[in-house]
Every structure is written in C-alpha cells, then in structure tokens.
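Here's a solo chain for you in structure tokens, the form predicted alone.
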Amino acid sequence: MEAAVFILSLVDCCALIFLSVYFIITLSDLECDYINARACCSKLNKWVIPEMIGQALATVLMLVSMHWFVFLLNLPVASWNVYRYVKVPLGNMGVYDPTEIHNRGQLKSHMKEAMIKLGFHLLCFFIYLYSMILALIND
C-alpha cells in the first residue's frame, strides 16, 4: 500500500514538473515577445486548476497515508495555489491577466514563482523516489 502511494505521488510529481516547465517556457516566450500577453495568459490560465488539483492530490495522499513530514512539506504550496486562485480580482481573466502581466514586475514574479515551484517539485520527486524504493525494499 505504501509503495502504491509513492508511485502515484511520483507520477503526479512528474506531471507537476512538466507543468512548471511549461509555465517557464510560456512566460519566457512572453518575455521575449514571441507570443502576445493575451495568448500567454490564456494558455497559462487553462492549467492553473489542474496544477492546483495535482498539488492537492499529493498533499491529501500524504495526509491519508500518514507521512507527516512530506504532508507538511506539500501543505504550503497547495495552500499558496488555492490562495492565488481565490484572490483573483473581479474582472481579471484569471491568475494570469494580460492587462496586468507587464505591470509592476508581475512577469518577473510569475517567472520566479514558476522557478521556485520547479525546484520544489524536483525536490519532491527525489523524496518520493527514495521513499518508493524504501517501501518496495521493506515489503
């Protein structure tokens, strides 16, 4: 059972790593003016809810399987994703809004956030991989 939890978490983490890389590539395309702000924000907003669900799935899996350290490691990122989604101002297109993405350095902060999430998901990937191997050896 424990190995199955970590295998599922590992697959989920791979999907989240892919999404983080996609966010970084799309934001860097906007930064270099390869795509316009509306197309960029439309692409990114489409993946905000799946990212939130993926992170919540990993967090709930660790809670249910009683891996407290990994649960507490995932909780702030899952909470941040929910907070970001809930705090979208009325009238905005979504978390990424084309009218505001170039204002007040939001593009840089979105890029920094995507990089931090990528680092976090890579760290979680290796934690899940180590835990999965340990669970398979112990069974």
Given for the second form:
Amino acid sequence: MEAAVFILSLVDCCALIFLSVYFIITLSDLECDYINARACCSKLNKWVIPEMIGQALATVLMLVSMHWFVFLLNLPVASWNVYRYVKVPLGNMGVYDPTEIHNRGQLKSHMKEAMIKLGFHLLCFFIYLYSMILALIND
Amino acid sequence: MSGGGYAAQNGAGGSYTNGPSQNPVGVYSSNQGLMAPPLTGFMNSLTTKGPPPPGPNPYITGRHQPSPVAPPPSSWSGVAPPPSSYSQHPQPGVTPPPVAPPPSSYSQHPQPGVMPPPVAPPPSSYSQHPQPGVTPPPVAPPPSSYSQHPQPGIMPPPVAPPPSSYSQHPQPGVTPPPVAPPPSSYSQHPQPGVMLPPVAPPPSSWSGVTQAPVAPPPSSWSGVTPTPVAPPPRSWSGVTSTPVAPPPVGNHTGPGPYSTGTRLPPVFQNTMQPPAALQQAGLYQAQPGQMIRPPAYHSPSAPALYTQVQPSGSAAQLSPSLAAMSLQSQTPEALRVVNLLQERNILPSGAVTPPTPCLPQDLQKINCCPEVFRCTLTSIPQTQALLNKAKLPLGLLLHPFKDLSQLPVVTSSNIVRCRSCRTYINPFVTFVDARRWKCNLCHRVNDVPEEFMYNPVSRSYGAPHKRPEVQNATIEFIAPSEYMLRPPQPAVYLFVLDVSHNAVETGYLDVVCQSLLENLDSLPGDSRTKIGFITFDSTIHFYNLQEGLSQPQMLIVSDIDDVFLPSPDSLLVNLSECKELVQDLLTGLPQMFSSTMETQSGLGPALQAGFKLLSPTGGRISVFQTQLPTVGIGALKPREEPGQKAHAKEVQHLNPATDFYKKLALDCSGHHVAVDLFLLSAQYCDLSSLGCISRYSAGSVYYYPSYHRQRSPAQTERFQRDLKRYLTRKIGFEAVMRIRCTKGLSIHTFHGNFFVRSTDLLSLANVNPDAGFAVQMSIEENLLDLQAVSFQAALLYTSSKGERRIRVHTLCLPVVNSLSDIFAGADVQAITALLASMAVDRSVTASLGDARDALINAAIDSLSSYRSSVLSVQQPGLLAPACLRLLPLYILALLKHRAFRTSASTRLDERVFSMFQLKSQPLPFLMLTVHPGLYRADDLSDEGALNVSERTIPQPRALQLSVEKLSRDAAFLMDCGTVLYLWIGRNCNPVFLTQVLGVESYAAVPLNMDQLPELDTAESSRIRALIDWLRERRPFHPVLHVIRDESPLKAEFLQYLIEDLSESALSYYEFLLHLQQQICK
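Right, and the form predicted together with the partner chain of this protein, after the form predicted alone?
Let us now look at the entire complex, which starts with that chain.
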C-alpha cells in the first residue's frame, strides 16, 4: 500500500517535472523571441490547471497516507498554485497574460517561479524515490 | 550656499570662459587625456566656483548674439555647417573650399521650389570638381584613404550609377546645374509629392535632411523667444513670497539682484558656450573615426560652430536663453539650489523646455528632436546602483509618428543595418575606417556596403559619413520588398455605428455622416482604398455597396450568437468606384433609424463581424458606441455604484470586467486591424472593459461624456473637429515598432496603446500621428566604458498609399557617473509623464491609494536623495535642483488630476478615460492636462509677441494655478488641453467686455458662452489670435468656455487651480511642507 502511494506520487512528480521544464522552455523561447507572446501564453495557460491538479493530487495522497512531513512540504506549493489561479483579474486571459507578460518584469518572475518549482519537484522526486524504496524493502 | 556659490561663480568663471572662447580647444585639449575629469570636474567646479564670467561677455556677445536672432537660413548657408567638421580633419589647410560647398549644397534643398537658384552657385563650385576633375573631389574632401579605392578619381560621378538605387543620376557628367535635380529626383522617385503630403514636401525633406530635420516646429517654440531672457532673473527675484514665514528673503535676495544685475542673461548664456565646448571636447576624443575633430581645427572655427548651433536642430526650438543655457551651462543652472518653500514663482515665463544632453555640439545638433524622443534622464547613469540612488525613473517617451514639417526620405535598395542587432545606421555610429562602421548599440564592426560609399546629396564618392542616414537622427526609408511579409495592404476603413434608440437620441449619427461626407475625398488612401459600414443595435446591419446597385442594400443579421458575413465580397467596397453609393448611404443613414425603438446594443457581435470583414486585409475599424453593450457576447453589466464617493482605497472596477475585448483586440492586432473607439454617452459604459479593444489593437479612444447634439453644442463642435482630424490625419497600417537600446540597457515596461509581441517589438495594427508611447528601462550591465548610449525607435509601416516605409529615430545621450550629473540632466516633464503612466499601472494592478502614495514617494525619494547625496551644505527648507523644481508641483497636479483625484466625485468612465489619456498621449498635450496654463487675458499686448505667418500672437506670461492669482478686475484664460476657459472677473474692465465679448456689462455675459464674437478691435483680435494659436498646436480641438462667477462650469474651472486647498487635497504649500517633513524624517 505504502509503496503504491509513492509509486503513484513518483509518476505524478515526473509529470510535474516535465511540466516545469516545458514551462521553462516556453518562457525562454519567448525571452529569445522565438515565439510571440500570444502563442506562448495560450500554450502555458493550457497547462496551468493540469499542473494545479497534479500538485493537488500529490498533496492529497500524502495527506491520505498520513505522511505529514511530505504533506506539509507540498501544501504551500499547492496553495500557491490555487491562489495564483484564483487571483487572476477578470480582464486577464489567464495566469499568463500576453499583454502583461512583457511588463514590469513579469516574464522574469514567471521564469523564476518555474525554476523554483522545478527544483522543488526534483527534491520531491528523490524523497518519493527514497520513500518508495524504503517501503518496498519494508514490505 | 547659493548666494555665495554664485558670487564665486562669476568671479572664478572668468578664467574659465576666457580660455575656451578664445582658443576653446587649446585649453581643453590639454585636458583631453583626462577625459573624465573634464566631465565630472566640470560639474563640480560649476557648483563651487562656476564659469560664467562677466568679463569676456562683450566679446562673445558681439559675435554670437546675432546668431540666435539671425534668420537661420542665412546663417546656414553662410557658415559652413556640420559636415564641414568631417571633411576638414584631413587637411584643414587645404579643405576650406571644398568644405564650403557641401553645406551650401545642403542648404539649397530646403525649398525644392526655390532650389535651382541657390543650388546653382554651390553646384557649380561643387560640380567643377566632379566634371573636370575626376580628381579634385575624391582627393580633396574625403580622407585620403578613400582615394585609394578603385580609381577614385574617375569614379565619383561615373561610379555613382552602379549602385542601382541611384541610377537616376546616370550622367552626372552633364551635371553642373543638375545637382538640383538629383536630390529632388532622388527623393521623388517614390512619388514623394503624393506620399508625404502631411509630412512635408519630401524633396525638401531631403535637403532638410542635414540642417533642421529636427527643427520642425521652431515657430511653435520660438514663442518663447522674446521672454527667455527674463526667466532666470525673474524666478529669482520673484523670490519673496507671502506664505513663508521664516526668512523668505534670506538667501534669495542675495542671488536675485545678483543674477539680474551681473549676468545679463543673454550674454551670460553665450559665454557659457565654451565650457560646453570643452566638455564636448572631452567627450570627443572618445569618438573614434569620423567624429574626431582635431583640436587644432576646433579653435579657429569655434565661432562659426557656435553660430551654427543656435539656429540648428533642437536649439532652435528652445528659447534662446534656455537653449544657450542648457546647451552650454546646463549644469550650473539646472543644479542651482532652489528652496521651494521660499520661492514661489517657479514657473518659467514661457514653455518649460527639455534639458539638452551634454553631448559634443555636432552630435547634439543632429540629435533626435525632443518632441519625438525624450528621455527622463538626459544623462544616463553608469550603473543601476547609481540609478537606484538617484531615485528617478529611467524611461523614454516617444512620439514616433508625429507630423513633421521636414523629414528626410531615402530610397535605397539596401538599407544599411548592423548585422548582429539589426540597428539602422545612424548619426551616432562610428566609422572605424572608410570601409567599416561600428554599431553604437551592440558595438559590432560592420562593413560599409559599396552603394553606401556614394553620397547622393553631394554626389560624391567615398564619404559614407555624409550620407543622409548618417546626418539625420530622424529619417524615413522607403523599404524594399524584404520588409514586406505580404504586398502592402490598401487603406481599409470600416465604420461601426451604434443605431439603438439611445444613439439616435444623441443625434451623433448626423454629425458622423456629415463629417464623413465632407471628408470622403480627404481620407488618406489611394485608388485601392476600401470602405464599409456596419450598424448595430440588437441585430447587426451590413450594407451592400456593390458597384452597379442603384441604392445601398441593407442586410440584417439577427443571429448575433454566431455572426456571419452575409455577402463577404460586397460589404467592403472600393471607395473611388462606389463613391456615389457611399454618399447615398451616408445621406440616408441618419433618417433610417430615426424612429427605432430598439434599446439593446450588441457591440461584441458587431465587433466580431467587423473583425471578420477586415481580417483578410487589415485596416481600421471606427466604432461609435453610446451605451453599455447589453446583448450577445461581450455584454457588460453596470458596475459603477451611483453616487459612490471615491475614497482612495475604494475606487474599484478600474480593471476590465471581461477578457472578451482584450482577446478580440489581440486577434485584431494579429490581423493588422485597429479599433478606434468613440464613446458618446451620458451613462456609465464601462470604458475600462470597452477600452481594451482599442488599447491592445493600437487604436485610440475618444470620450464625449454626456454628448447630446442639441444640449451640448460645445461638445458637438469638439466632436466635429476631432472627427475631421481623425478622418484626415495620416495613418500607417500594419505597423511594428522596435525600440532598441545600447547593450546594457533593457526595456522592461511599456506604456501606450499596442501589443508587445516580443521583448522589444510593439505590434501596432495602425499607427497615428497623435499617439505617444513610453517605456521604462533598467540598466542591466554597467555602462562603464561608454561615453554615450543610444536609443533607436524604428517604425515600419505601410503608408496610406501602399508603400512600406521605415521611420527611424535615434537619440544619443551621454553616460555619467556622478549623482549631480544625473540630477542636472533630469527632465522634469518627462519624469512626470512617466510617473503618471506608472501610477496608472499601479492603480489598476493594486489600488488608487497605492498609486497616489507611490507618486508622493517618488517626489520624496528623489528630493531626499538629492539632499543627502548631492548637496554638500545642508540648509533648512525643501531644497530641489532647479531642473526638478517643478516636480512637487507636477506631482501635486497629478494627485489632483482626474485620473488620480479622490476629492471630487469623479465618474468612473471619466477617470478611466483620463488614465488612458495619460498613457497614450504625447508629452506636450499630456502636460497641459496635468498642469494647465493660466494667462491673464485682459491686458494682452504685442510686446514679446510671436509672429507666425503674418499673425501676431501675444505671449502672456504663465501664472501659477492659484485663486490668489485671479483678480476680480481682470479676465483670465486657462488652457487645460482639451478645454479652454475664459474666466471673467466681476469687476472686469468694461472695455474688455465690450471690445472682446461684445457685451455691455458683467451681468450681460451669457452663462454658457462657447465662442468669442469676431469683433474688429485690437483686443478681440489679440485674444482670438492667442486662442487660435493654442488650438492649432494640438491635434484635437479644445472648446472654449467663457465663464463668470455664476456659471455652472465654474466649479470645474476652480478644480484646475491645483495650488489651492481643495476639499480633501492639500494646497501646494501644505504639500511642500508634507514633503519636507518626510524628507527630513
């Protein structure tokens, strides 16, 4: 059971890592002028909800399986995702807004955020991996 | 400090100026090695000892004085202008003769018509070389290095042809007089006559090239001329003010009489020139290649140089005093310490002029005109740390598509650009040698293409640095086909008109149709121009105007949830082919809906239909809307709570309510369709949502609150005039603008109406001459080894004649490394405008209260930074450098501006509209709405008046915006940008009443008077001349309201008196005290 939870989280985490990398690549494409803001934002906005769900899934799994430490680790990221999504002003076209992304250094902060998330997911990945192995051995 | 400091200045200055004026470079050249010292040392010395010496004045005055006065042209042709400097270095001795011609050849061009005669002499002198000579030209002027190139001797003329673009000149041999034709032919191929009408006569543009490209509106500015002398002394002696209890006179009276007495202003300014020269000399060495001017050369020609400077370029538009002052001695004047609490008269008597960057004179002379391109800091800090320390915003304000009176136009098959950063070649690049140039933005060394070696203006070979591209900071290229993604689009206009009951009620349809009928022929365009109409209420009506129909056919689409085009081919028709049908439609349209009872409005679907119609070609949609859209997609709900009293933290709904309009705008932008919105409405229309459609598609927004044809005749007049301008003004289609800056600087925020497609590329579906833009920058890499940085805005657009053109503006600014230099170069108006744009952003993303705090903090931070870092001697009071003395006033004005005020209840739409305006208006108009001009109107005199095309325009002094300045026995004119008020005092001179207003007594002045009667009296003609002049200088039509105490508009008038205490806002003096408190905390 324990092992199954961590295998599932591991898979989820891999997906989130890929997503973060995708975010970083797309944003840096925009930075380098390979794609325009409109295309970039519509690409990214598509993945905001999946990311949110993926993160929530990991959090809930940890909660259900009562791994408090990992749960608390995941919680802030999950709530940040939700907060960010809820806080989008009515007139904006999503978390990534093509008309705003070049203003006030937003591109940079999005980039920074994606980087931090990537780091976080990598950390989680190893935690899950370790816990999974531990669980398998204990079984 | 100021008193003593200044006394010292004059004394010590003597030696200083003497040196330079007699052998300017002599003195300086010794300093050359030091480079930096001259710059910084210069500043320091100014603050402490300072240069202006009374001694040498007479000497210089004798020489220079005339120059500002002298008609520019004469001085132009007479004195060898800029190019001379280039060609001279090689053999100064030999060159004089050749030098002369080029300038003259330049000066010929200005008036193409006039050209031949003036051309004649110079060409002869000039063409002599080419013809016989084969040799002379190459040998003489251009550096010897050129002559090494393939048979230079023979080449100049004959070689010329090869570059395909110039092949017009085929037989230059024939040329003695032909000189004239070539230039004209040059610019003319591209049917200049046709193209440029609004811009300027293109041929002249060519020639205008060299000299005054920048100078277009000297007239407008020169209004300042008469008075300029006065400003410094005046502001000084204005000194003693009532409010200040402390020692009002203290340090003031000292300098006051002092400055008035000792420095005769004009003289003084002239004297100041040398230091600048010095400074420049310093900068100079930095510039390799072409820019270098051997010191030896400098001194002999120095006088000449000075004289030229005055008439040229930006200097021409400055008031002489300021021009001279800022050119030469900006530092002392700009950094003069002003105690704001004690000095009341801080307004300059004329217009506030932008500071001039401390650049070498010949660079400055060709630098971009400040009306087009302005930077908040005319001296760029070396590092971000330094910028942070100064606490001033760094940004650019642009007016790239401004109507220019002179614009050089170049046709070339190969536009020379940097290979790595794609910068267009510009006057601030350096020529490493004859064949290579170094980009001033990315520092890459590029090759000069073969064609570029030939100069079509002087028809000489081997002098690439004399090409118009390198002589003009503002230039327009006719782009070859590489610059087109598709064939240039025709001009396409679509009018989308609201015809619901509410709309018909206002009666705007008549006005629109009438104006269109009148201006149908002057719509910019060519034979391909297309036009179409859509009207909408709860359904959408299309008009089939296909050729061959006997009358326009109305097609109604009532399925607004899924809009389709009933007959896609015949809705947009060729204007010239179907003009009669269009005219029929326009005549009939107002009546067609006169009895409509439909109250719903489906704007969203109508816009979608318009977008579908235009998306294949691109073009302009003009939307006229009179109410909140209620049906279909994009429907909005009223969000404004009536009677809501605005409190700082509570102004809500500044954000759009839906992203529909933004999305649609981006779609439009992607298909080169711009949407202009005319909002004529008495009720709340949610402009913040609707406005998005224009904002992101690069359109413009017009708002006429409470428009009603009968009830508000003044509004109607304004609407009519605005429409006329709107319909006939120049327009550029499928435009993009790229703003590049020197490596190390980066743009991080953009303000204006457009869509930022990628980091530095603004997508402008349409560009119009009344649109202003602003960007904020940061310094990402230190600019340590740079003397100057450049900014280039390149606007690529399709003219209404279907030509692809590129307008390039390049601005060059010096880099400095001391705080005092940064402060000395601060441009207070630009700073205010940029802060306003930033505050608009802040109030949308955060809250209005935040934005207001941020504005106040901006003033506090910069002044306290000045106090702590620049001032060496601390003294009580609120101290500001002279160049920033208006900052607190402007900030206060912004706080009381309709966009940010909290005191008076402001309707949400009006507030949002003001915010739009702040972000998208060009600086001069924006400043008027922020800080109106107040003039006494009943004692206008011809003294110091301005003469513009045989009209005498009185130039009254600008007064402070305070009730204290109004007096009961006078009349005052207030210029608030979009509205003019003529306030009549209760005891106003009866002569004024009868002679200007045509009424017997004060009581007989009508309560709502919108026009001045045309009376045949001196007073009447003077004031009307002034008002007309004020109106002419802006692209919109300000309405005039004559008001007296009982007038309903009086409250509005009083709100503009921003220096006074109002309901819940501080008075100017209180505001200053507040700032002082914060600063000293």
